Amino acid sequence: MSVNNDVYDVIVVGSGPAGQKAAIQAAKGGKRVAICEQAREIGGACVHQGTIPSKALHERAIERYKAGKQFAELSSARQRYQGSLSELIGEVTHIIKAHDSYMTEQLVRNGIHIIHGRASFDDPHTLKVRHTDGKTSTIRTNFVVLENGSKPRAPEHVAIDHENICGSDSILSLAYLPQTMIVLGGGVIACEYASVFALLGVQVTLVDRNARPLGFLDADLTSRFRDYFEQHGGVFIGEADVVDERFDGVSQVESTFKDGSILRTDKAMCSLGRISQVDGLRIENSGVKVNDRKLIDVDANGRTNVPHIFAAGDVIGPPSLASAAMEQGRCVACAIQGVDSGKFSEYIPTGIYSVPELASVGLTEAQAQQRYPGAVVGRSNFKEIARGQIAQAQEGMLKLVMTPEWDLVGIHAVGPFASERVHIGQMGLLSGAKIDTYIENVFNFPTHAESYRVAALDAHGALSKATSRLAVA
């Protein structure tokens, strides 16, 4: 049965971070907007399988770890979380439902029509929606915003069954906390889950083809992550290939390495990247071109090769961050309305909710040395900051990278509140601040922010020594 609906100014396909912001921005500009979402809930993978669940589990795991550490007798033995995984997952589910309810209310409040069903193109201006009850509806629109998101890549050599071998979207469906686990991948999602499960007492083996996990980050951050991961019983195996992984049919997952060795664990997680979701969209009927990586190419305003069709979020590729996707969605809606959205910032921060937490914005030390010979760094260890002692947040560091001309070009943080702490430096980058900015201004005492002044003084001292050596030479 087919039902014809009204014409909309803007149809947004997908309700992830980019889709939500695009819809709201367009609605606030007076457009008649609808969102097509194939799932029953709003928010996409970000809310239901990715960003929110992993971060919520991260917070709950740290809370349980601190509680166990506080009341346990002093011992060198590793602690294992004694509760059930379902207890933790139950709390995460409650957070997801609350966030979903808030987002739905926000969309409705802005007059956005929510259509649940799978959308596909009939022609560049017409979408057919197949609803969960089997009915279909046809809707026409002046503009389309594609925000289909992404899904975990499923390599042929990994027999994912979502029970014994999970993908990153199904890992939270585990019925119990395993004794042992292997995680394939060294990217953000892999390291977040691997470190959280290790903190809960699972013997986790993290395997990646690269020499170090999170190789795109500053080397100081990745080394501290690995040290902390291994202190909590985790094992990292770099420069290694798992060529076959499958459940043995009894109780163990067998992971076979390229050298022929086999690792047997209770559970496994595969996190070897994500791919965009354009399948089923019948995108060929729209005229939009998809490149060989199944990504949609767009211009600076998010416009595809078809002038009235835009795209944002994971479907257009890196940086594949929820924060960046939100801004992309806003910019797309501004372009549709002919409104200047402002310059999209080159300083997009990265926040990784592993244990320990990691955050970065700007150039790494190695990148700065290549671009600005003579670049120096300044560090502040949280154990030397009074607020770190008070809040028992002593494990971590802030690192500032600056040029020989004292220009701040990179900020990197590891440890408690790293993802929050990095934004002070981000504002400095955006305003073109020099290192003096953090030396000559007063910070509240005691605060976590004080670490900026300590790191800036350290950088200043390092640069002064380097200048003195050059003068002598």
Second form
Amino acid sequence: MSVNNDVYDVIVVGSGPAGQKAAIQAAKGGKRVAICEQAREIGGACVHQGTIPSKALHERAIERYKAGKQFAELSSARQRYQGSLSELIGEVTHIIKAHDSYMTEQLVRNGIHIIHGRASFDDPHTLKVRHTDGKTSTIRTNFVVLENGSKPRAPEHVAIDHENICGSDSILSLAYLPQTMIVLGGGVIACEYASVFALLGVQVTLVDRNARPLGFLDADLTSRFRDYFEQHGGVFIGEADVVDERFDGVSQVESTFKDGSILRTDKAMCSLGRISQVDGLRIENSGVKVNDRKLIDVDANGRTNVPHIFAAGDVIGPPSLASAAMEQGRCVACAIQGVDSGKFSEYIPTGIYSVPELASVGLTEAQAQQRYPGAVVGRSNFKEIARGQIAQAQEGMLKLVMTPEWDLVGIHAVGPFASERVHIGQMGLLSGAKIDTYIENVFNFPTHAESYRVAALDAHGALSKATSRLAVA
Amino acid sequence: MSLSSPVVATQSPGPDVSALESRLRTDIAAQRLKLPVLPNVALEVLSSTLDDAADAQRLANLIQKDQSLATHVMRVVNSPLFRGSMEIVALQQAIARLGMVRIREIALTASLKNALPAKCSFQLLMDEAWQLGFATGLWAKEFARTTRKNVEISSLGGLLYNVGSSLIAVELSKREPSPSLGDAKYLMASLGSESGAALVDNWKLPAVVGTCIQYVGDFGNAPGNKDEVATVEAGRAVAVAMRQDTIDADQIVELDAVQHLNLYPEDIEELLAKSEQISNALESMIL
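Show the form predicted in complex with its partner chain, please, because up to now only the form predicted on its own has appeared in this conversation.
To see the whole picture, the full complex is given below, headed by that same chain.
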């Protein structure tokens, strides 16, 4: 049954980071905008199952770990977190609610109509919205922005039941911390949860097909991650294939490896990638093409093969970062309004809220050496930085990568505030700064930022040595 | 019968029933109701539900402590539905066949039932209430799976949400003259959550289960755990409909609890496809 028949300038399907920014930017440009969201709250998986909850849990886990460590030092008590997971998650729930509330206010303040329901195409300009009560409404629009997001991939060989074997969307529903857990995958989500659970005292086994976790990062970062993870009782099994994983029907999850060995754990988490959510959109009625990987191909402005339909966020594929999605959303809205959105930078920072925190922007050491033969790196270890000592963050590190011409081309950070610290270097990268910028300028003391100066001096030293060697040769 | 009010009187209460209701309500508020003592075994089984150290051997040991409980569990696991071609002779074997979660549910319910007097004039109503609790727990579990809420808590909340109504049945069986079956049914529904709330502290039930007992049917007013209470409330609605053989997806979709859980008609259809599986599980557990 149709309950309304509204016409909009822009309809945004999905209220994740890209959807919100697209809707707000279009509304600020005077467009009549509606945002259609199937979930009860605004924000998409980023707010409710991904980015925000895992980061909030990360913060709480570190706080509890530090408190537990201090208590253990005083009383020799064991350090395993003694509270329930629901206590930690309860706090996370408040954060999510607050986030939902201010995002909703922001949309409403900009005059954006929020429609709660599942949208599907009737034709390229008409969407049918199915509501939870079974009623439907029809809305027409001049432009569509598809921001349906993604969901965890559920491989056939893993019997996810959201009770014993969870996905990244159900792992936070656990009522208590298990003694043992296996995490399948070596990507961002897998490593974030694996390291947080290990810090809380769970015996975590992280299994990935690749030789090292987070293989896309600079090797220094992944080795520091792995060292810290293993120091906290975690086990990483690389180049391994779990071919079958299921609850044994009694009390344990059985993970069978390709070589026939079996690992038994209390719980499991499967984090073997995410897939875009185009199912249910009846996208064939829109004319938009979906590629073999079930992603929507777009041009530099986010435009699909159908000129008035745009797409942004996880539904168009990598980098699948909330930060990049926000910018994609803004660019799409600019394109709709015929406004130049500026140049979308190739340098997108990556922040990984594992323990320790990791962040990166620009080229890795290996990439730089390939592109700029003779490239060198400079490191600053936090144990040699006053602020690092004060913060008891000796595991921290900053690594700068530069060309033989002193151009900064990569920044890689480990430890507290890594995802914040990397932005100092990012600005230098974007403005074409030479490494001596970080040597010739003064930083506050004691700060984490001081590590830039130390790493720059180290890089300078490395380059001088390399130059001397060349001169001798 | 309304899906959201599974146990209601078939007629309006007469003045005598209203007076009895009022007296009982006062007794509950003044903590004058005699609360049954929960056997240690049940307490331990209950705490093992949300315990990270729970294992099959420990559960088997717990159940073995209570002979009648062990007998009950063995009877269930040797029912035609579960026993397969081989008789189950040991608890460990039973756990291996049915899994810890199922055995724990059977053990918990049996020990809770044992905590209440065996001879009660309203045994039939009590049995109905237990069966409804079983079914609610099973459906709540499936709702939780779909909405990515905690499956174990939802199951426990469903299993125990109406434990208070059995307590009222026991209390009514002591009264002279004994109320009619219809009146007893009315009073169990009307006072169940209040008397159940009295058990929460006494039996040291998890706080979230206490909230389910108090607010199922009124999840909107729950001070916390609204999602969990709504999950149990939705589970109860389907359990009631299943018992009456009147499962209607359209009706279920319109329930406030289902709307709160943000479930779409297609989600409900997917859930209801599990009816046969749940019906079989229920049949086995209420032997």
